[in-house]
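Just one chain follows, in the form predicted alone, and it is written as structure tokens.
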Amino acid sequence: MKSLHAQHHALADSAYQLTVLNPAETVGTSFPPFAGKLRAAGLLPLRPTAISVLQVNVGKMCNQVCKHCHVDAGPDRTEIMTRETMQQCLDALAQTDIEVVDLTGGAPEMNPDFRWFVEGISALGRQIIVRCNLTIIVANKKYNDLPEFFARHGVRVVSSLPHFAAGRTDAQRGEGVFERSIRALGMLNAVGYGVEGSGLNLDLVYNPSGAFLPGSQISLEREFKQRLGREHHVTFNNLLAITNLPVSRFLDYLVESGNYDGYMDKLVQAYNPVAAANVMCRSTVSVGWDGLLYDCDFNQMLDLPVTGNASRHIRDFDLASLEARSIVVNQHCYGCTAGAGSSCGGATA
């Protein structure tokens, strides 16, 4: 893996290089600069509309090692957000009207202060999203009560399930993951998640297993609901179709398989200016496990922090400066603007 990660960083230095004075411009790439697409649409510099989501990565530790994980998460990762940094997040929320807190990882539940953090956010009356990988619920009995805990705090659960077929899910996420995910979905359904009229939202995330774009989100949702309901008696609310961005392990896969150029060409050819106007970074600020601030989760994984006069760390959080910033864009942003668009909330156009 070391050689692939070396290639990853080499690509980051070329295809993803940014100029210091104008971070929206890209150099050293064989594909049209993404910034040029924004300029043509009158969107450069790209600026926030209004920040309504604080996405917080509470650590990179995970009980799974998924092939396409853009966080490069796994059991051996030691980056964990401290309670001090979590308190700084709560302090920032208390001084703003930010509506949604989106908790991610790794498996966010593995952070020892996860429940304390959820309780603190809940006390502030904010909507909470937890990006749960499902298998964590059944991984150890200390996590078995997560469905009840989530329900108690009205958490919206968003969970990745690559496919309704066991073989395709296990190929991407590991042997036995599908069976454990179905067990966890049943436990969530049992407390009301995904059940009509319960008010407890359970959404699934689909992302392709190879170097291609996702199909129609509406069609995929219909098929997932039919197959999972008929074959496994589980229900959910919405399916979110997400495009794989050329970052971390998926970038490794693209390089190793010789699909990098072809995949980037697909993203460029599928560029959609409507999706570009609705990218999630316009309404989101991403907080790294160490408290550093980024425009989005993908920029966080590429070590591209917020620029300009915007506050750089959650302890110095200043909403006005963040809403006035220019968003750092680069070639990987084609992934969020291809076809129907892609965000942590699914299609955008």
Given for the second form:
Amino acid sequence: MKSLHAQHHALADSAYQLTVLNPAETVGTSFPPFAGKLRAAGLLPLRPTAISVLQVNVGKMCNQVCKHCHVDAGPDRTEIMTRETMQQCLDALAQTDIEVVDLTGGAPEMNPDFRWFVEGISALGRQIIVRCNLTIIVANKKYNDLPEFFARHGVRVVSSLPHFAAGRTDAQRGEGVFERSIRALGMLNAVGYGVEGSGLNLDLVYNPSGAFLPGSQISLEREFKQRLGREHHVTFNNLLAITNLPVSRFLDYLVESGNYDGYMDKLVQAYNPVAAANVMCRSTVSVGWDGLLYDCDFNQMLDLPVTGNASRHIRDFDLASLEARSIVVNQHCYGCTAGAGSSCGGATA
Amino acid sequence: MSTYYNPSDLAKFGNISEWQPEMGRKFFDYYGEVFKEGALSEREKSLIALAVAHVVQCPYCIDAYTSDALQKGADEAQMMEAVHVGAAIKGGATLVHATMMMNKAKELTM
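Show the same protein again, this time as the form predicted in complex with its partner chain rather than the form predicted alone.
The complete assembly is shown below, putting the previous chain first.
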């Protein structure tokens, strides 16, 4: 499977994605504007609370081509962050008290300067999250020592495993991904990840493999722990239930399968003002592979950069201007406010 | 009306309260309470509902509880097994009545 970008697919164009999300009434079903929901809740313009997370997307290159990927990542994507931009991230961090650095991609480990960057962040004493797709650990010999490397820097590993059943996981992430993921989880467990008392945190991410919302995070976590423990002897700390947002490949799936209107309707019907108040963009700044700044990773993929007088690039990072910005919202934001809410840290309400 | 069952009617389920608000409210309160996590998990309850939906052959319920079971984390194998449980009980319920037939036939024959 190729990325939408490599297929020259219409939905590889972020402007076209925004047209699909905001159709003229004559073309498609029009859902109530998300901004109107925020206005009704007294949350417009949406302002940051305090920025505590710098999420850095170090590139779109990945060893997997997942059907729901909002990044449209894959082996054919060559956009990756340079060491120079990483240094600008380190400079920005050094001038602030931002506590958490959340590294994502693609498969962030495929960036040749990934380990250099982690070591730099670690030297600044910040908490590091790596969004590891698991299979990268077993993809090539040179990645086999990632669990030890993560452990050395106290990295919190957050990994997608959409289901405890192989079929459901493979349907979303590719043939054989479940088996390789279980092998990688075993390697993480072997160095102490997800093992009680080790202090090494391994969280799994559940996201639905289809056009439905995630169920209760607590119930799913219990089920995952039982099944993975019993059938695969795998342990982990927390399960984060994340809603799929109608962006990029998941948007393509919704449109192609005829599920777009039904899914958007589910998101709109499940709008929860409590989740709206807790959206992650209020405490996060997202950095693109080229150093541009965004309100979140989804806005990044839709080419919706930060607006107003806020700094636009990591080399000009100015925390005060970013904390004073208005966050850019659009129809995809319904994905973060449905039901129990959704963020990179799981449910929010 | 071109068919007896219209998928869009599922979303109107709540409207049944319009002509009998008090009973409707009591029913939906009860319904909500039943499906809360208790001694059974939400997923287990959803699978029971899915099996019963097939046994009573309610298209609305099959639609609703297929989505709900997926949302609660069930996979295709669990969902199909649940339907087989329903089918086994329905088939068994038919066949166990054969004992009545056998009793009666024995009563009437030499």
